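Listed next as structure tokens is one chain, alone, in the form predicted alone.
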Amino acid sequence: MATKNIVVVGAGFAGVYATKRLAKHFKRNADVQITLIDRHSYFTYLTELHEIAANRVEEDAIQYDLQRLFGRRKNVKLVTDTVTTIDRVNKQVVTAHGSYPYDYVMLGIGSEPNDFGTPGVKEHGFTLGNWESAIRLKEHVKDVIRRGATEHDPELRKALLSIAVVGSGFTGTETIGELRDWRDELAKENKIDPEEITFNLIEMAPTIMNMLDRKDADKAERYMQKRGINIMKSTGVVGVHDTYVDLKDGSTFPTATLIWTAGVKATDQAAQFGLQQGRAGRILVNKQMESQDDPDIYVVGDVSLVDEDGTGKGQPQIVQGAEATAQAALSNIEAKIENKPSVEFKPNYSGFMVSLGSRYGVANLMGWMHLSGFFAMLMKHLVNMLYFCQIYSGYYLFQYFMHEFFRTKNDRNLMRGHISRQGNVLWTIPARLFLGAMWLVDCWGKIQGSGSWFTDKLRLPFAWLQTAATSGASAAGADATTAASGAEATKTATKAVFSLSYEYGNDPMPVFSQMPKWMYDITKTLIPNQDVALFMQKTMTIIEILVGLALIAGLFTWLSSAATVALIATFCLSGMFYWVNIWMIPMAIACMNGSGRAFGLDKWVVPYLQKTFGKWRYGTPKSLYGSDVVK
């Protein structure tokens, strides 16, 4: 069989779905080779821009190297360039640095944002279409977010930290509910009132997020208002400046970030190839994916346009059709060097799902099930992770959980802050647990039962506090072995052995034998007679049950870390711990870095005190001080 070379442009959603499928199909044919064609060496994630836009992950978190992708895969070949056109006649795709012979061409070049021609948006706004552009609004928010906070003048300064987004469609609502949650980190960044920082969502039609129910599309709408969005429907954006925005009925609109998410086109790429173009610039194919020109060319994803109601609308441009036009294309191409049957074009739209931040979205599942909040966002990632599995990458499975989940910060990810920390705190949390149970256990026989300490029977072993007729010098002699073991005086036992596990059949070695002259001083001082010893011990039982409570609940958990430390040394002074159990000293010293705020009550208790006591000993830092432009 003679070699058959398929060369797929562009690895976005689409590209690199079909690379994926077709190498897994043809791997033990030889004679079948896929080049995967991209200018970047990566797969971007496109429609997780705006967390990069929002600082809500990493840069490089939605960036998936392209080896790590295809580095198993022997019969694909990766090529950083790029495609200026396909040559039809010698079957040629020409790059600037070169050209591939094809026998099959799949051109995934995707979309990118339709500013309609208005005035001013490419020199003054800024649009989300690619990871660079990203970073870009990124900075920019971070710099007038900045100047703002230290402008003197109102209105510039009103324009300065206000932010708006044109176009209520997916990238527009997910966009500006991620900036919303960086809100109050810029605001606290640059010591200003984080209502100053407004955010506007600007929509020429008079309903806004119309890909959707219009019961989902209301919550959303409600929930952002709830959040102090300014939705502003039935307004037209027809001129950007820098500091303003010229709005259809002849006002103006302050804001020095204008976001433009209005429509997306082909990218201005597709013209170069020389095939049919259809509305917004989208390349014409049949059912098969075919283009209309070439059947050896198949177009895919957002580049693409079936006419499937004869309205010349075409396919959604979200990720669910992109592979399913990568699963009709790549399906021929393997019909056609198999010798089987074409198939058609069908697309299957689950549901749209979409996020209002970190922690709130809605979703519309099957048509049926209409899920908000957490689980509309739960949906939302399982959705994410299910392309993963569908491109067989458990690696960047394992990173995109992790970006998401652990090493988010302030609080940005489904669980409100909860399981992310950066580092590795997370991990202590069954080891607190543990800890707090110990506390719990080891006092239950000490409030009830015959071995109750809130008895008025002496539980504590010190020799100067027995009933028993004795003098000082013969009662300190005694309390050196009542003290060793914490059991009665006159018991025999098997000789202690050192270890730092139990080992059976031996005793476990104290730590110290006796006390110390100067903590046996110390402790007759302050444990005097009975009446103090049997107040002491019931305070104490009280003290281990709220150590443990607090740890199992996270709340002031280094206190309590901090507390069992020193518990367990007062224990060891008196001669009544063992080695065995010496475990307990380091297990608190590693809960102390933060474990009851990676999943407890401290991750509200902590902040609220610090935010009180910071402002009662400094009050509220600003980045103004004498001057009377922001009250």
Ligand SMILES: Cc1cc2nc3c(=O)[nH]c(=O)nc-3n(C[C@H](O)[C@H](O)[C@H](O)COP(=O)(O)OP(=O)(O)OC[C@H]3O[C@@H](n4cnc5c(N)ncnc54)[C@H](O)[C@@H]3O)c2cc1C
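C-alpha atoms forming the largest set that superposes within 1.5 Å between two forms make up the rigid core. A quick note: this is a predicted structure, and the numbers were derived from the prediction, not measured. Numbering follows the first chain given and starts at 1. First, how it differs from the form predicted together with the ligand.
- In a rigid-core overlay of the protein, residue 530 has its C-alpha displaced by at least 2 Å between the two forms.
- Annotation for residue 436: C-alpha shift of 2 angstroms or more between the two forms, rigid core superposed.
- In the core-superposed comparison between the two forms, the C-alpha atom of residue 262 has shifted by less than 2 angstroms.
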Second form
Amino acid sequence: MATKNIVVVGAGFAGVYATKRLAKHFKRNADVQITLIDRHSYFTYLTELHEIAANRVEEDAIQYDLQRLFGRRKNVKLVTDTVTTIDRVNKQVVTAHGSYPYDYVMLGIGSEPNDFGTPGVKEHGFTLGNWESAIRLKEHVKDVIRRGATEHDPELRKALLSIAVVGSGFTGTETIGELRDWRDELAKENKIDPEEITFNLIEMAPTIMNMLDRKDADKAERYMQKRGINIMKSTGVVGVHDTYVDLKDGSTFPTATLIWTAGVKATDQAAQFGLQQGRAGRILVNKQMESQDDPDIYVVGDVSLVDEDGTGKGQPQIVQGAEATAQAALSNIEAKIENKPSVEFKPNYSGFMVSLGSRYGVANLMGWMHLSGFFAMLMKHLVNMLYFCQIYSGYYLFQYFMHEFFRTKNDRNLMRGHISRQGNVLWTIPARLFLGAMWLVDCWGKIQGSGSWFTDKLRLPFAWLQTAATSGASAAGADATTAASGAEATKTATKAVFSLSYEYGNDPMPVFSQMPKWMYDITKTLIPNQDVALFMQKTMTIIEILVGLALIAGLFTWLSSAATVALIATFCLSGMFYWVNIWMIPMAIACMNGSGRAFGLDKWVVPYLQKTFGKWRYGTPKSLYGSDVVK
Ligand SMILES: Cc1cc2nc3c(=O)[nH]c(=O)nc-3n(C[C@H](O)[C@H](O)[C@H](O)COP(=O)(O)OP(=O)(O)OC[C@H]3O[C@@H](n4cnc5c(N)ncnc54)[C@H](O)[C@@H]3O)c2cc1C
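Structure of the form predicted together with the ligand, given the form predicted alone:
The next block holds the full complex; its first chain is the one shown before.
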């Protein structure tokens, strides 16, 4: 087969999804090459833009580097460039700095805000359509609140401290909800009464959030009202100025921050491809996702328009739509290459989720399950995480967890900050050293003297080994402090007392006086006879010494602490561990907070390993891919 070139334009929700799947499908077919072109070196997770704009997550949290996503796929070539046109005669995708031959193109260049030509939006208003616009909005909000806080003129002060969003769709409501979450922090930083900062949602229709079921929309409305958001229905904005907006009824409304979210249209560049466009500039496609002018050009995501019902409205411009269109297009490209029958676009919308800040949302799943508050937000996170599974990115799934749950500021996460509290790891150094020392103290008795575990004397106290030992080997189990067998413990510890000290209780109380049956079976399988037992007792002692030394040196502290938890849990289940020493588990968990980074070797070793491993696995992330100017 002659080489087939598939060029995917746009690394958004649709493009990344399709490229991942195509790359996997053709991974053993060297005749198929895939080129992914985007104007950025990263995929922007657009559905979280409002979190950037309202300062909930770090600015780079929603930029997912393409090399990290595709570094393992040798059949994908990444190009950072802007596509300007498609030369259909010579079958080339033309970019600002080069051109790429194609057999099939998948065009997924997304959408952009539509201000319907409203005067002043471009000059004085704000939109939320890409990463840059989110940063611009964030900086502006910080600036106006700072200026408003020191403004003496009451009219101007009011306008500076008033934030208005036009449009109550997904973007508008999520943005106003998120900005409201930021209010108290902004007020504190600028030493003003939080009530002075006002939030206004302006909607032309008589009801808000009309993409939702009325019941869900009403719930969301009540929540917003409770949070003091001023909802202005049946209100049209017809002009935007520096510190006020013109309303349709002839009045004005004071605000220096007008965020326009009242509509989306295909990216302006869609017009450059010479393909037929429908409503809002979206490129018309058939049910196979082929453009109506060229069957080798597939159009997916927000920029495509499948006129399923003949109304010209098209499929919704949401992530599920992007995935469904990409799925149909990629299946058809595969089918063409492999001479299989084509498939039709099958929309599958499992529901809608809208967040109003970090802790509250409403969701409608499968049309019948209505959720609100914590569970709706949880569902939204699960859906976001599902996308990372669909594009096979464990790395970014982990990063998502980190930035959404563990590294958020000012309690702005689903768990109200309980899982993102940051502290100085210095405080756990004593715990780390003590824990390490305890392992060494414990092992000291096992490596020397009459109680040494490095002789041919059996020290493991398990009953089946003792039976086997009657032929000659001495029955161990005598080491009461470290290895009281469950069976023996029940026999000898007649008055086992739960206590924090040996003296208080007559006998220390084992966590389990007898092994649970399943543990018994596993242990007996792993250590069936004395030879294995002798080997194991020596190996275990060496592991304990290594764990102790690692903790003291602060080397691989997370792993050493995890090993401590695992070992103690195993000892407990083996009937060999007492309640008085169970503190080792919580102490080891405490040391997992990066304790080895302060006065420990992890300070140098962990960053070195991360860098080396990252480079080996993904290569070096770059600002431009596929360009000769980058070394
Ligand atoms: C603030 C906000 C909140 C949203 N919230 C939700 C939500 O909660 N749920 C939901 O389902 N949907 C939501 N959406 C909509 C959702 O993000 C889009 O439907 C989805 O991103 C569409 O995916 P796409 O692949 O078509 O385009 P995009 O994800 O926009 O990707 C397009 C890509 O094309 C690239 N590109 C564009 N032009 C060119 C060019 N000429 N050359 C090279 N590259 C180019 C861009 O850089 C971009 O990477 C939200 C959108 C926004 C803006």
